[in-house]
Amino acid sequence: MDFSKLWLGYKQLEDCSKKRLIISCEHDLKDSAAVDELKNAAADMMPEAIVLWRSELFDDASYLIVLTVKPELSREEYDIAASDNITEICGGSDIGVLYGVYAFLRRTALEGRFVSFTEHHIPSQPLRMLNHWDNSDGSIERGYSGNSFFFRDGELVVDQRTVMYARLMASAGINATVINNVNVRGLAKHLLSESYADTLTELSELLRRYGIKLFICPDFAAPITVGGLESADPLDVNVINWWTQCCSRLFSSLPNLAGFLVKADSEGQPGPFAYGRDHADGANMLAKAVKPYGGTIIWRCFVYNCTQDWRDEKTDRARSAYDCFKPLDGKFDDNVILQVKNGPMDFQVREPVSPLFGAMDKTNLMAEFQLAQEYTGQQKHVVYLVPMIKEILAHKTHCKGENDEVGKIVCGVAAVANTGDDHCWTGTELAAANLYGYGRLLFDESLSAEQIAEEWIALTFGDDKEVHDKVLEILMESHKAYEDYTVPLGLGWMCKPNNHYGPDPWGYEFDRWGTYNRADRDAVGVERGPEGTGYSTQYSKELADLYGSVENCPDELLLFFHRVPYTHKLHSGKTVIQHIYDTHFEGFEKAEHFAALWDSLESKVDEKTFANVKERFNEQVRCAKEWRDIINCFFHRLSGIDDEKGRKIY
């Protein structure tokens, strides 16, 4: 099995009686990606068939596919009418046709033969983005799948792997990508200069062909670092003119450039604060520079005080995004989108949904997730993230009567990519389920996480029922298992500083980045109710009442919102301390179970894949045991309360 193709590695159809695949389309589509994808798929599905274009020869030995652009459909919309011998795929543009082709091929691959069906679809989210944290030296910040395939030794690269990337992303429904790190470093600053001009044009055109808009991350201080000015003040006329000229050159040479993603005044990155300006001043200055070209500025809301004093019980990192951006609601230009992390902290395995969703009804928002498993096992542990993403998009903000779910409030969704240049793209083959599932969910939010997992398993491993059932069980139970053996009841963090891997209960507790558990001999948790930091009051009344009360707060978020004694009883009936003990034992046992399930598939999965995933499971079990023993021992020593089941707590 060629995992470089991931879910596009089609197998031969059960019925290979068709000797000819005839593609009929207008001349404008003949050289399109849609036709190429049909040809690529035919080579695998119908290896002995002859592919013809607009042939007059059609009989029972032929299969006809008619591709048509219908302007009355929206750009990404498509219609499919398929039968045993002929399929018509209509789209609102060549990209709509391409999405229809992928849907047809996916259905055909899952069935193993040509079948009759009809399908009509408009993507659920208009902007479906991947954020790559790739650096120009070839490294990837928080990258767990090898090095960058966009950059190598300071050069921007376009090759066959980049082509495969475009195919894979388009097939999953991704329509925008950011190719460089939001923490702009080194030569990546020269994306704004002419250093990468020719290769950037080639990459932009490749992505355009597959319906993927190109975004880049500029250095907010580029007028200084690239332009040689003395200031980057967004209200300085010289700075404004520099950006205007820069965008004129960039957008004229890159018709597929859709805009910039900007991290400013965050974790040491330059921004408007240095000049006494606010984020609206900074974002709007750039928005005006890109507006003549239909460009968009995506402005990250990950702004907080990263030099906190652990003794300060009022400064709360969770409050930061809301406190900074809520007062600016309505002040951003219409081509600015604020990119809001799914939770108020930083991609933890469990945290509440950000209160900014629903709080800024005069501002364009998009949600940000992290497929790169920075805090969820770094692609050494299996953690299927699609159920969590779906749950967050369905979260009701109670900001208005109807259509108040996060997925209906936002105008797009982004995720930090989990790809690299290793043999299977995502470090472990099972992590590709997150990449595929993320795109499929945004393209069709009516799908369940389980349906998406089943699709991915069948497209990746084939139709063996034992493989299907066991891999599905691993995926669907993986997020809870990881949460169980790592961080309890919404605390977050408790990991080793800097690399964020493995347990360290006080690793961040006395650190400048924030304070997250405040555990002592009597109690644990951070008080974020009205009598604490007041974070819970940032939500609508319904959610503020839910989270602000110890009695009402959901168990899984209790210690995020409240500081309680170890003997406090959860809604489950267990005490906090017993919940911690039980879940850590249960989570470790589940990790062992996952490893055993995978071991049982040795004869049914190709040797290279089996060995790679087995190695990861060995590490997951080892690390889960460390989490179990260190976290349980930590709380046992603090509380002095024994496990009521008599198990050994080291």
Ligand code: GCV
Contents of the next structure:
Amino acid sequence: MDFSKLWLGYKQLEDCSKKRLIISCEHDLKDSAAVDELKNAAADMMPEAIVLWRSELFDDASYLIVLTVKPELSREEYDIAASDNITEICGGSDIGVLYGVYAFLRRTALEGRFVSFTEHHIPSQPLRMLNHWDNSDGSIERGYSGNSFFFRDGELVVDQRTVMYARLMASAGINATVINNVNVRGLAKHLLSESYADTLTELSELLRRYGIKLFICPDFAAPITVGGLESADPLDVNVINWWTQCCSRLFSSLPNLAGFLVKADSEGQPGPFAYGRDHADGANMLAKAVKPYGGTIIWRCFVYNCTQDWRDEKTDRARSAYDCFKPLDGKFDDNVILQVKNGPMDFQVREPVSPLFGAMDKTNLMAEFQLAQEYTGQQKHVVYLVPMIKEILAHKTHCKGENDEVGKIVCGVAAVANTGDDHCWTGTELAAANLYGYGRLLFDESLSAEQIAEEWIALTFGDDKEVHDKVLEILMESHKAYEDYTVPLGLGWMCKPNNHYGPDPWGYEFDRWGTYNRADRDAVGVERGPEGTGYSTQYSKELADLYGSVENCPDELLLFFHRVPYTHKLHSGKTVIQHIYDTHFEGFEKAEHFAALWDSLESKVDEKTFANVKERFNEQVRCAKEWRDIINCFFHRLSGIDDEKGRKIY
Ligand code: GCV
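Switching from the form predicted on its own: structure of the form predicted together with the named molecule?
Next comes the full complex, this chain leading.
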């Protein structure tokens, strides 16, 4: 099968004097994933060495690894004590040991030899999840990396790639995955019935071996579409019985099934509103059905009116998740988690952090990000998202005293996956930095985005300094560059409708999706302060004061929160219009610079990767130019204000 091992493709160690790798462990661990990982790594790192079990053969030409489960450690916790000859790895369970093995192998791979170190770690976020938007026909909603490797031609697939997927995800720290699209379509009938039973069991067991809990998206209307009932009313006793039986069968045969992810009453998906019920009624009904099996219902808050009249200036999509869920705080069962998108709109390159994180004192919350770069260049543009994710998790809501950062409020984090069945899993090698970095950050929030990038570069490209420096520069500056040449000052959208790629400033302006920029000849932006839609008042007083006034609002969010004239002066000292012109010229130049940096690495990166990334950079530069010229031209024509530097604006 044609797929890359990504960061698990180990190189031979510099010092290969060891002729034996001896693994010593209790009987129970002998068949564990941890042992498999050591064997896999030994084949690459010490190709001459033989792997043995018997520690009495230990001598100077041997390297001994002792694996132990210590019940006093928590399940995912591990301890490593490594020296040049012996390493002891203890974990709270086979999964703690596995995480310890990955940490040991990562350190060994980065150093190129066995080194002495000790490490003790408990993962930062308890639930570290990927959401795949995969469909049964093999397509992936917002997928930019080929087709699904979970589903092919209507079948669920488990093969060598699935094994590699589990290894890659576990090594990055992921411990939960949702295998199908939240827009469930026909899949519920297979997932909830017997038709995938054997393969689903196989997949579930494979994932369990790597510490990855399985979640699926059911269809809220499954009692009708799968069960043949006339209603899916969450308070109807027949509906409740149907779900109870369905869950009993599913969870008894799949011990690693951890629950459901549900998109209800959102963008046309069925939900409790059809029966005059609210989201708590819907979520709690399912929560009770999965409760006997320790299951969890993850319920999405991405709920808004997607049939808005653009003339209606009162309705504000940004308000809707809070307006819908805040009144329900305290009404959800304890095995329900609300999944909140990082911003109030939809994964734009810049949005304020959702006010719901600070608003739900009595409800379990998760944050949702999108690694699939739907609005950030669709994996044709390089946009390293880890700095943004880190910044959002560190965002202070000013609502909960000391522990008021998003990362501390939530009990888990999910991200829409950016994977598919292409050779390098993510369409382009550089987008794999987001997959790796997301997992690593949730596993260890003390790491900086830069440290994670450096780790990923070394594991992916080796230790060449020029490659390291140039790829690091590209990654670390990529988000700003993309923001600069696309949508200014938090305005959002301005992309082509439906496929969300490339510029179209008025593409969504007169449409039903509630995503307007309201630009005219005098001013631009949506007034969301207290005098406008009032969205800013959904935050704590500190943030409401910050965002609610034009004077205080941070520049990068100004047009999200306020409608201002083009001549309005930013804190930077520039006018809004001049900022737009400058950032668009600078962002485009950055894209050209990234492409030139990559070109200069031709002799240092393998041919396939070089060509793949080069092709993407060609497209990024082309598209960045389009963004620059169309956005500048749009605002120039509307405002009639010239660029003070006299550059050509079409
Ligand atoms: C899965 C956006 C995307 C949709 C996606 C939706 C969601 O609107 O464009 O493709 O649907 O978000 O998060 O549910």
